[in-house]
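The chain below stands alone and is given as structure tokens, in the form predicted alone.
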Amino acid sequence: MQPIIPYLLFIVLLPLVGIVFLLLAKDDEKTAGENVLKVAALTVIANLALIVRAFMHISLEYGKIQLVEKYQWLENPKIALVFGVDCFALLLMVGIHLAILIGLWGVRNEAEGQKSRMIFTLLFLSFMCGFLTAVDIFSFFIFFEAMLLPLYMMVGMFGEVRRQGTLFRFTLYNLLGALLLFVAIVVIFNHQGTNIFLNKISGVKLGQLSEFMVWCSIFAAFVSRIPIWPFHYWISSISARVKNPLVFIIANILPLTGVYGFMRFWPKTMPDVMIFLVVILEVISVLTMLFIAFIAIINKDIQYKIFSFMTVYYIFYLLGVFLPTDQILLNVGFSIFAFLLIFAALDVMLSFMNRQQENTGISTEGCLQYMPRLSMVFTFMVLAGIGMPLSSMFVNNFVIIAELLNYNLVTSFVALAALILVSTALLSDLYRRKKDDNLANGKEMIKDISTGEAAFMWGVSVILVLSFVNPLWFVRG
């Protein structure tokens, strides 16, 4: 039964309401940004509670669009904003909200520009929720493009990207991807004469030329969001320069929109025009995974290792999208949930270690031996990230790999090799930061996280363990 409360509209609008309260919030030197941080955190928590509540009204299966809400927008042409969700979309929203909460914890001591940072964070969250709940082509496109604005502002203002040309080109090519998607949508709309749901696109009968143009445009639009060669350069150039943990987390949630776009648009029966493109994409994907994983082994920068970890897994999930069963897509969703929490927690802890290095002027090698509380949580997150049985990544990654083995033996072996290499890169850095470096007075110079901060991170770890026991533990059993 359809609930009386329009949950999806509230989920999209609540972050915007939070922005209004942020604008009214007063902060001075004494509060040092604490007020706006609390408002933003409470807004995210309230929205998370709404999402969990929405879970109670749906059946837990992939692809069954439920809680459909329609809001008329234009009369001529007749276009309405249509929201709807399945288990997969809600699960991603829960993961993204938790990742942003971790990011908020990571910037709690950064008073400068805190209000602007919180405003753009909530704006991005609102657009991301709209993107994940959109079930018609125009709503999907609006939010697909809109989320670039807060991302651009956050990276430009707080990402420490010194070369503005890099940021401009990064944004430009993302806008070009959105433009290609718009072209495909216009062709479909002109052919159908009406706005249609995403799951109906594969049933639209187009001429050979129109079909080629539409699917190539959709293909290019989503690939442009994923760090696959040659598009990986602009994403990696931005990620390598972003030192603010919250901005880094938000910037690296963006590739998820490309993976999700393929999930929603990808037809059950592949058009002939796409077969050749998919083969090319699979070859480029596995080679990119292998290339970036090798660089992660060589590169000593832990920030690049985390970026490599994220890139390899995003491409791994993309390969999972092309597998022909809905159950595998649900496994992808369970794994992404844990993946979002792990990379967010790792980057926040890395940011803390980097600040300690800057304050003390010592080497990062061996620093974890003087941070027992941080060391334990950091070790847990690394082990969970490489696939140990500590989160839902463990079982679900095995399921995806098993299906890849049935699909293409070579692709699966290369993808597995890349996962092993990037895991080795994370483990090697963990060892490097724990080995004895004979740091003079290191114990006195380096500050460990507080007991409360450790408790927060262990709370994240508990969520990961619960996701291993039952990926939907917060809904049923």
The other form holds:
Amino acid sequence: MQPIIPYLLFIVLLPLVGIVFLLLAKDDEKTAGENVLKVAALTVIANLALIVRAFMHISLEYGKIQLVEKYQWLENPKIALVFGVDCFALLLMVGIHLAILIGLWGVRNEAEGQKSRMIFTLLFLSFMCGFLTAVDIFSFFIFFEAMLLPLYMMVGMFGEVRRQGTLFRFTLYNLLGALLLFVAIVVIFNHQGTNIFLNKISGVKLGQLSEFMVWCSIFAAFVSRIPIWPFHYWISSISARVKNPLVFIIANILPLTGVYGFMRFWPKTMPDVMIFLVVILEVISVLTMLFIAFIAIINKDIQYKIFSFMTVYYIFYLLGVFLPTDQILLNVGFSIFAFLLIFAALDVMLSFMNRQQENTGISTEGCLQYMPRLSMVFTFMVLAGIGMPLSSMFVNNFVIIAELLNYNLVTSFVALAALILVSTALLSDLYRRKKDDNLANGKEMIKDISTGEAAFMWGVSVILVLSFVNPLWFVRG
Amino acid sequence: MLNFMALIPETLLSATLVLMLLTFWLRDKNTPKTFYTIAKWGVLAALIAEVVLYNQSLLRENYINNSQIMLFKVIVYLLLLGNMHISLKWFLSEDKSSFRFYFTVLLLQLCWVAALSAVNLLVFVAVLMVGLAAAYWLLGTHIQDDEEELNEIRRFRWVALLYGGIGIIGAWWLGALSGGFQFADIRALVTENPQNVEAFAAAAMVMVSLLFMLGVAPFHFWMAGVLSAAILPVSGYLSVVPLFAIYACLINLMTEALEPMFALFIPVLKVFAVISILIGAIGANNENNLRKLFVFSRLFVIGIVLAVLVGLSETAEFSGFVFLLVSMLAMAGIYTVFYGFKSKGEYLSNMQDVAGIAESKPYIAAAMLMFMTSLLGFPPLLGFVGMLIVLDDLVSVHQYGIILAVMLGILMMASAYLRVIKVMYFDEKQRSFDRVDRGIYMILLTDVVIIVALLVSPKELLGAIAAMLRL
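Right, and the form predicted together with its partner chain of this protein, after the form predicted alone?
The next block holds the full complex; its first chain is the one shown before.
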């Protein structure tokens, strides 16, 4: 039964309402950013509650678009924006909200520029919700492109990215992708004479050349969001270098939009003109996975390792999306949910460790010995991240790998090798941080996370464990 | 039969001009506000008369009014009112006489109104030439003694004389060929023989004159220098208000008089459109002067509008209009923001001068960010609606070459705007900024509210526009 409340519209608009409150909130030296942080956190929590409530109204299967809301937007050309969700989209929304909450927690002590940071975070969140609830090609595009601006602002203002030129190229590269998608959807719209749903797009029959061009544009648009060779450098040089945990989390949610785009657009029965594109993508995907995993092993920077871990997993999910079956897509969703929480938690803890290192001048080796609380949670997250039976990544990754093996042996072996390599990279860093190495000086100044902070992190861990038991544990029935 | 009622708006504007002159000569204690107040009431009265008498025409063969013309006139009036209001801040802040500015913009308004209604080529060209002369006079308002700036304005005088002269000769030639100056006479001539070389040459001369006034490439070379040399109110006015009026004049001339031979103009107009887009985008990237940067931005917008017009789709006029409207709303906002870029009493126009302004003037910087984003056609702001309509139009007539140029232009413009954003938001603050007048915040807020309201529900406004354009 259709609920009376337009949940999806509220979910998209609530962060914008939060921005209005943020603008009105007092932010001076006395409040030190605490006020605005509270407003932002409350907004995210309220939206999360709405999303969980919306979950109660839908049936839990992939691809069945529910809670459909339609808004006539333009008359000439006639365009109605349609919102709707399935279990997969809502699950991603929950994951993203939780990841951003973890990010907010990570920047709770940063007073400078807190208001702007919170405004752009909520703006990004609103666009992300719009993107995930979009059912038609225009609303999908609107939010797909719109999220670039808050991202650019956040990385530029708070990311502490030293090379601004790279940020420029990163943004323009993403914008190019968005423009290609824009042209493609306008061509489709013009051909059909009406705005169409994303799941109907594969049924559109254009001329051979037009079809080829349109699909190439769509392909390029989504690839531009994922750090895949040969353009991985621009993305990696931004996503891996961002210092602020909240900005890091947001910057690294972006590739998810590429994966999700492929998931929604890509036809299961491929037009002939497209087959070679899939082959190309598969080849460069696995090569990129392997390449990035090797760099993760070599590179000493843990942030790069986390970025590599994320990239390898995003490509792994992409390979799952390209399989000619819908059966495992919900498994991909369950795995992404845990993945988002794990990487967010890892980066926030990492930022805490970095701060300690900056304050005390200690080295990385053995530093976790002096932070027992942090050490436990960090270890838990790393183990969950590499696929131990601690979160929904465990079972669902197995399912995806099994399906990959079923369809393409070579691809799946290379992907598995990359996953093992990147896991090794994370484990080796964990070992380095935990090994018994007496710190020469500064250890007396090292602070562990407080009990409250540890409780927060264990709360995240509990959510992960619950997702292992039942990925949709928070849904009635 | 002569219907003099149709001339009430023009009479009101003329009466206001006379009143301003008398006030200037006879009253001693004039302040910048004096002339603004007179001009404001005169323009408001003329605007109301224009709306009420929208279907009244003086002589159907020479001077007409209809809903389409009224639509253009109303927009020109509203943009003028907005510009006059914001310009007052400059005159009050600088404590300089506003007579020349308000008098000239009112005179220009009279010219635009007359040119929009004229369906007689002689009247049409004559009022536009008066407009050109008035624009030259306007440019000299409170110009500093800077030799370089004076040279820019002087150069404009000769260039304007040249292109104005070309327009007059073209109009005279076209009239001589068709045996009359009414648009209907000219239409009859070109319908009879659309390949008439003489008529084509004469029409091309008139067109060149109009394209010069619009600032389309390659006739744009005067614009960046002149508009950055002029004082801020003049620069703001000339960047936004006349564009609509001259665009409407071009459409009138094309549809009422030269339509049968329009196909002959298309190849060359296409080239002009593409080079306008590209020069606009490249020029913006090479500029560190904000005012010049947005002059190139304006060129980019004109290029897109022209590209849509020459696409010849059924809805080309509508699409061009909507795109121009949303772009000019954003451009008007940007010029309003320029009033907030002030340090130690000096209005700043160099990009580096506004480094780190977001730190102390967050709302000014945020408004600039919004307007630039809208100007780029970036969702979810209003500019996206314009860009969507334009792209849909171009796709419908398979103008993929132009689409490629537009996309390339957007990317380059984005690069220019990202540079501005970087300076405002990411760079360190170099100087202190003056307190911004509350009135400027109010105008910015109004502009933002309009943009947001139209974005949320554009269908009513676009429906009304389509109806007025008789689609």
